[in-house]
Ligand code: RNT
Amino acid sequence: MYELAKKEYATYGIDTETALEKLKEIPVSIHCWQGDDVIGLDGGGALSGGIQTTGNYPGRARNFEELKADIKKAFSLMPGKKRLNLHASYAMGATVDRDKYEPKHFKAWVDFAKEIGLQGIDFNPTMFSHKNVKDGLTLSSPDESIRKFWVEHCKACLKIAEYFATEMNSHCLVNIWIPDGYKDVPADRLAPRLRLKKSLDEILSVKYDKKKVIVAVESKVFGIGVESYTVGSNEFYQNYAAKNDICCLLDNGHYHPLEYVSDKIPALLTFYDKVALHVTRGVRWDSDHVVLFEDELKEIAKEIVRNDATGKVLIGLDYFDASINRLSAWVTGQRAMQKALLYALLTNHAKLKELQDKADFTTLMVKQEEYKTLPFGAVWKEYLKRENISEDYLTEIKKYESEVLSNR
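Okay, now the structure: that chain only, the form predicted on its own.
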């Protein structure tokens, strides 16, 4: 089947061997928080601050050892290069609050990442599920003690990120997302954003190695309890990032349903050296459903590949579903991202661009339709075979559920 597919793709000027070689070198950063419903390990206990999970499927990881075992199992069923994305709430053995976290509280994660051969670790300050999220505000709080607490937390995270980068010999993306906003119409939209700007300025005043640590800011339209006003809006963060030479992170669940992150990627690549992604699947809103091999995911991958941006766009996954087997959610989403990248690599983008530049839109439409029925599945199966990964991962996950998860 693969040999036949290889020949058919060749008639379109596409080398499947080149596509397979490129795909296995594109890292995807996989979020730890799918395994425990974003509860964390630092004693937060339950989600709060504009985030929630739905469902109560048996087998949630309850501690570091269980989460580590689940990650190891899930990652063994995923092809390609993998990174680990951590939230600060996954600190180990900390007896101090989040503003005092140090690299030592994450050494166990570094040891684990090295053990299973990961490409790197990415990091996120955790500004939710904490007593110091006061009135729904963190970095934009009018309470100076609250604002300063979260500034110090983010400063600490930059130091931890530098430690990750040094230990893993790879960059560390630090993504700043805050839940700040108001449920109903605010009386003042400017002052919270001025306080957020002040906080970000103070955070970035910390000396850190910019070759090792990539700082990003993540916008959002609205969230639970902040339906009327979000401090960290898209306009605010894109301007802040541009003026301060940091990165914008695009979460494709954080925009209006008729806005597409696939279109935003080339817009930002016009001005930025790096663009970061949190890939999710929003159903009507930012619902963080498991990523599937759907049209927008394909378009996101196309923009990365056809703009030669596999080294510029930092791909991370961000979803959490407590209603289904959590390992299956992890693997399904990661494989969907890899499928989308392969689908994009199996497209003659140069030829399609040529047709567009010639204004031959008739041929362009026909050729784009023809690509949709090329034997993509045979090439995907060949990729899994070369990665020594079975196409059937559900059987292995069901066995793990029976032997491990059901005993929790």
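Let's compare: the form predicted on its own is above, so bring in the form predicted in complex with the named molecule.
We keep it simple here and write out only the one chain, dropping partners and molecules.
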């Protein structure tokens, strides 16, 4: 099947071998938080911050050992280059609060990442699920002691990120996302943003190695219980990032349903050296459904591949589903991302761009439709084979469910 597919793609001027070689080098950062419904290990308590996991599927990882075991199992079923995306709430054995976290609280994660051969670790300050989220606010709080606490937390995270980068010998993306906002019509939209700006300025005043640590800011349109106003909006962060030479992180669940992150990627690539992504799937009010091999995901992958931006766009996953087997959710989303990248790699973009420039939109439309029924599946199968990964992951996961998860 692969040999036939290879021949057919060749007639379109596409070399499947090159595509397979490229695909296995594109790193995807996989979020640890799908494994435990974003609860974390530092005793922060129930999930807050306008995000929610729904469902009560049995077998949630309840501690470090269980989470590690699940990650190890799930990652073993994923093809390609993998990074681990950690939240600060996954600190190990800390007796201090989040403003005083140190690299030593994450050493066990570094040991684990090395043990399972990951390419790098990315990091996120955790500014939710904590008693110091006061009236729903963190870095934009009018309460100075609260604002300062979270500034200190972010500064601590930059140090930890540098440690990850040094240990793993690969950059560490630090993504700042805050839940701050209001449920109903606010009386002041400016002051919270000025306070957020001040907080970010204070955080970035810390000296950190820009080659090792990439700082990003993640905007959002609304959250659950935070429907009317979000301090860290898209315009706010894009301007802040541009003026302060940091990076924007686009979460494709964080925009109006008719706004597309695939279109935003080239807009930002015009001005930024790096663009970070949280790949997810928005469904109505929820921004965090499991990623599937769908049209918008394909468009996102196309923008990365056809703009030669696989080294510029930092791909991370961000979703959490507690209604199905969590390992299956992890693997399904990661494989969907890889499929979308392969699909984009199996397209003769130069040819299609030429048609666009010649204004031959008739041929362009017909060719784009033709691509959809080329033997993509055969090339995907070949990729899995070369990665030593079986196409069927469900049998393994069901086995793990009956042997491990069902005992929890």
